[in-house]
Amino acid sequence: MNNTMWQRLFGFRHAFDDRVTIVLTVTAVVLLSVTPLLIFITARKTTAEKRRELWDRYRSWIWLSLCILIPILAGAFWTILAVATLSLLSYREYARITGLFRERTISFIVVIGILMITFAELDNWYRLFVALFPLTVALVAIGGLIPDQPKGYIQRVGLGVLGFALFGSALGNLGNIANDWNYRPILLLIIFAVELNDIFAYICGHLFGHRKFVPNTSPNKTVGGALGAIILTTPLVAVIAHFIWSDSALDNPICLAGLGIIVSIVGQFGDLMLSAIKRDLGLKDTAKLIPGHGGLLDRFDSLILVAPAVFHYVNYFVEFGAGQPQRIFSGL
């Protein structure tokens, strides 16, 4: 393993080489620092229960921010492991709310698939990453036959395939991004943009939202909120992306705006996707892991669909990990 590869995987000393990483990290610290004052000002006239919920959310965001920033800044190796942890815990929540955890063979196959996805990312073996989706789907279909119970076969296999598609293949694209030499600002941009997109939709919905978007799926979502999020998120993403991919094929107004639109629209549909799942199951939250937020799926639902959309859009213009050694471990 040469020094360049080692620095990408474990080189935390180069964490702030890119100015976008510095700006986004400082922004996160500033926002977390001023939030207590904002809560104190805005929550004075609210109920004690509402204030308690706001403080729970704030404390949770401190821990979430640390869990996001530390692995990304520490190196690609730790980033990919963090993505794998998120994938496994998200699948665990999904399996519990859908009842798929009872199908141990299918869940075992999905978990092995996620672990193999993680190895492919650590190894920078993209062909294996691509091959794992159809192979795992085939194994899930085979695993569904083992109980010898034709009744319910389509349901359990369908749930298994959807689980791997979302938490193995789709979310795993974040790990593939970590194979780029400048992955830190890219991942921070994606996460920041997704979270701000949710906030923009919420604020614009309260200010301008009159017409409901999909009331049966998410009664609080409005057309005004959705359009407001697109209008605000698109230029934000475009400007930051300009500094990340300066002088590249992606660095033109149309392509940059396209990236921002994709992040906003796909992020909102990711949120709606989980809302549809929860309403189908009659649930409010997927878990109670994060005080004030619910489960990991409740917090990172938008990221699931944004990850593959951004990866393939950017990869069309600027190849991720270009020039980086492939099959780092398996090729030895």
Second form
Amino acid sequence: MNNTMWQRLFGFRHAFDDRVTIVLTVTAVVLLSVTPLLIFITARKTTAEKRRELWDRYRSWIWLSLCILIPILAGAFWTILAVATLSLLSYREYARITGLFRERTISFIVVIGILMITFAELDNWYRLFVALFPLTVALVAIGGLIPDQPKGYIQRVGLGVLGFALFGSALGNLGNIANDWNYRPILLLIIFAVELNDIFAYICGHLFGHRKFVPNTSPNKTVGGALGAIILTTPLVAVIAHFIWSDSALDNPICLAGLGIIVSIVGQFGDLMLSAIKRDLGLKDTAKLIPGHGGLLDRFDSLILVAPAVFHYVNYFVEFGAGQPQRIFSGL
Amino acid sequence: MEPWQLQPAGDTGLTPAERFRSVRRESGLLESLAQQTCFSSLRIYFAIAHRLSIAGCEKLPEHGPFVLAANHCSHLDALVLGAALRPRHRERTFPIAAGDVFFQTVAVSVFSATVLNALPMWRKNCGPHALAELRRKLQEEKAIFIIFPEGGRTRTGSMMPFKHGLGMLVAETNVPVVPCSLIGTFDALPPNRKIPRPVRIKLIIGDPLDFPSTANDRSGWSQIAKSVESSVRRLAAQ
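Swap state to the form predicted together with the partner chain from the form predicted on its own:
What follows is the entire complex, opening with the chain shown before.
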């Protein structure tokens, strides 16, 4: 393993090499620092229960921020492990709410698929990463035959394939991004923009939202909220992306605005996708893991579809991981 | 195509701490793996250290629901019964354990739930509601319960009278109760010891009993308790 590779995987001293990483980390710290004051001022007139919920949310955000920032700043190795943990825990929640967890063979194959995806990312072996989707789907289809019960075959195999597609293949693209030398600001931008996009949609929905967007899927979403989020998120992403990919093929106003629009629209569809799954199952939250938020999926739903969309959009203009050695472990 | 069959886990909506102590808990992939590993290792341990012998294994029903009811001499009892079951039975096997011992702290609850797949029975405030939930789980989830109807470990080595909680689980149902007698576990791990002695252990499994026409009331429960108790005593005397 050469020094460049070692530094990318474990080189925490390079954490703040990029000014965007510094700006986004400082912004996160400042936001977390001023939030108690905001809660104190705005929540004085609300009920005690609402105040408690806000404080729960705030405390959870501190832990979530640490869980996001520490691995990303520490190195690509830790980032990929953090993505794998998020994928496995998200799949666990999905399997438990859909009942797929009772199909042990299919669940086992999906978990092995996610672990293999993690290996492909750590190894920087993109061809394996691509091959794992059809191979895992084939294995899930075979695994569904093992109980010798045709009844419910399409359901269990369909759920298994969807689970792997969303939490293995789609979320796994975040791990692939970590194979770029300058992965830190990119991942921070994606997570930061997706979370702010949710907040923008919520605020704009409250201020300008009159027309319901998809009332059967998510009654609280409004057209005003969705448009407001696009209008606010797009320039924010475009400006930050300009500093990350300056002087590259992506660095022109139209392509940068395209990235912002993709983050905003796809992020909102990710949110709606989970709302549809929950509504189909008659659930309010996917779990009770994070106080004030619900489950991991309730918090990171918008990220699931954004990860592949951003990866492939950016990869079209700027090759991810260019110059980085491939097949780090398998090629030894 | 068949209508949608899969249902969310019974413990959906509980916090992790609540889930470990809940009767609604359903094991996931990792927990099943931990339980299989634990009981397979215990089977090897009991075979080597305690020369465990099992008589009447063929009398166990092919699949759940059923209840294993045994005399209670030591903390080894539930482990011996769990290890004696076939691997395919273990996933649905739930030792019913004293809440005030095995679910008192979060760490112990996590171990009891994850590794042993135990369900809590709170001895001081165990109402009909708790037993009704266990009764529902037993039938609907085709579960296998390991129960010690004496309500606690014997301190003298001699079997105590069975309590009628067992009857509340199986009265007016076709769920079989398999009487089991454990010999040697008291000498291996009496209440005053923390580390087991390498004493020979024997498990005798009796013929299953069912009580579909026994009334689901106090007299019926007592009748069931007495019937199972006498079966266990007969097995012990063999």
